[in-house]
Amino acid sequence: MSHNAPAIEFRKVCKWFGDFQALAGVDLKIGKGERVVICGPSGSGKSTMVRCINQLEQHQKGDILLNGATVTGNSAHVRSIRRRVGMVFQQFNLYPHMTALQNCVIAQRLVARRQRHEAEDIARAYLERVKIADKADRYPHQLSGGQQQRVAIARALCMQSEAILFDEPTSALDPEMIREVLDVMVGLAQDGLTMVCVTHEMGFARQVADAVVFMDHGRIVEVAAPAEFFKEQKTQRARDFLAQILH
């Protein structure tokens, strides 16, 4: 394992669902502390690409490296990878019978093997970090969608991972709740955390991304700094996409 290795690296990664090729030779390097936004039309492979990083989806060809080590392997190895990479989903995936605090504690106890008092202290600190500490004893059904997603972000942060993945974290939210979640994500970006975010929120990309990755038909079509990407796209496909979502 190289100390100079990227945080995450894709090498000629291919993924099929039956006859459908979701990823077609993806190459990408994401540096430590880098914030990357992945965008593109529906079905372009964005979510599949992110889910392959922690092997929620298993690719069939190529290699994905986390800090220089391959993510593929036996079940014990994959579990170790998932401990090192946090993930926030579209749907919040909170346990409905557990409070916000308990949702943030359970993985720490079962996976990281932390003592209860330590896990609760960490959970409360991250609930404070996402500005929802006062809701620690509330159940998911007592929280708004934006609040639930902030609990989900705190839960991911509690594992103190090397990187955190966001798979369209605002797409299930009502418009008035999107801002509160994006504000939290902007704050996290300022902490120097390696972040990979699939999103259509181009304002967020402009504000925090180090690089924007545009995908179409399972391929990376463009990679550029936000200022460059939004000023002058290299391909007609990217121009058409931005014209639709920025109108």
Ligand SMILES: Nc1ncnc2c1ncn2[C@@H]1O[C@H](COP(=O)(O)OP(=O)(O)OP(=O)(O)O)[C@@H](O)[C@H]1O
Second form
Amino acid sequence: MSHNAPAIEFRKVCKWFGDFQALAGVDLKIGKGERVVICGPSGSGKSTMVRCINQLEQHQKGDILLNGATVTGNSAHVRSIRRRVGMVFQQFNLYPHMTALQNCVIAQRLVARRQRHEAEDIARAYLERVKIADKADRYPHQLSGGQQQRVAIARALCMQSEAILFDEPTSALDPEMIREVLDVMVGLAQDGLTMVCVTHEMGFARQVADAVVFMDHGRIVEVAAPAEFFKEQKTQRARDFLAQILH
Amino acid sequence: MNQFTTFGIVETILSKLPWTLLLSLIAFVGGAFVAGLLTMFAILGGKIANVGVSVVISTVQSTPLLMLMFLCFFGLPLFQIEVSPLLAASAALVAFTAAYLTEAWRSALKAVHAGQWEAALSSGMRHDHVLLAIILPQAVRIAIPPTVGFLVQVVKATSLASIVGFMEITRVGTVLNNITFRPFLIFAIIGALYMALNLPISLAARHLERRFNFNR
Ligand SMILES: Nc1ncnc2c1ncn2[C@@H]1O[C@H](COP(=O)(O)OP(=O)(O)OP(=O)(O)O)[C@@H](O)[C@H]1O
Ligand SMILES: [Mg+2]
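Having seen the form predicted on its own, I'd like the form predicted in complex with this ligand now, please.
After this comes the whole thing, all chains and molecules, with the earlier chain placed first.
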């Protein structure tokens, strides 16, 4: 855990699904407090890349380091890594049999081993933070998509992890709900949370990202500050991609 | 010889109803217990355990229940195991029930969206905690209607115990028929009894199905 190691570092990471290579030598350094937006065409390996960080997918070659220490290892080690990295999913994945509050409490109890009242206080604080404290006792099916995703973000924040991974957090939302979720995420970015965010919301990237990563066919094709990236793309593939999503 | 009045017939049949109920209860409780163990074993025991359980299930399910009864009744004594008709019928029905419920419960666990596993695991939860706190409560809701619905099948299946000489309502019906030759009356009564047992169960199953469908 060297003092100035990047928060997250990819070293020549390769990942195959059977014969299909989903990641073909990914190299990337993400500093503490940095916000990185990952974009690229469907199937380019964005989700796979992010999911390797917390080992929801296992890479076969190369290494991923969290604060200088490898993320791979036995199940206890992987759990300790996951405890330090939160994740927000496209489909929210809230626990449907639990209220918003309980969704935020369960891992605090079972993983962080906090007392019930402490866990509930923390949960309420983060629900407040994502502006949904008044719905703490609602079940997921009683919430809109945008509200569910904000609860999911609060759930991740409750673990007070070192970084949070977002995999297309607004892609499953109706257009009118995208804003409320992005606003919450912008707030988090401004508070200095390390964020790795797969998204095609280029406005968000422009507003908060320190770097935009463009992926294609399992490789990182471009890495640049957003101002640079949006002004001039180095590759034709990135130009085509941007033209397509911005039409 | 033919000294049974209609009332006597009804009374004699009803006197054996507790045995049908007892056999149903043994089959269901015993089968559910075995199914619980098999399901946990299949889910937590890795790939080999999972395949092993599948093999056992499909063996039992591809054998007619009648054959299971015969195997238990005539087969177990070959291994020096004394079996009464009740024991043989119970063993066969437990196996029959356990096979079905294991299949139903295992698929209920698998029917819980993979995203639930991912969300819970990504927060650092242990595998067994995820299973107990996140997956199982959702699987139970999925599994309740088919489980209760299967109770109907179990109650009907107890009638096959008559074949190994167990004196439940179907068996007493065939015996009475041999004495009185009034098959229509006798089997109408017995059919009505099965219906009376099963109707509430079916209604309960349908109610539970609506009640636990919380995901819209
Ligand atoms: N579990 C899996 N088994 C087999 N192939 C997979 C699996 N998961 C992903 N892939 C393949 O790996 C490639 C990269 O997938 P990935 O989900 O990382 O892409 P993505 O960039 O996130 O795409 P999208 O924008 O559609 O989410 C795709 O071609 C996909 O089909
Ligand atoms: Mg993806």
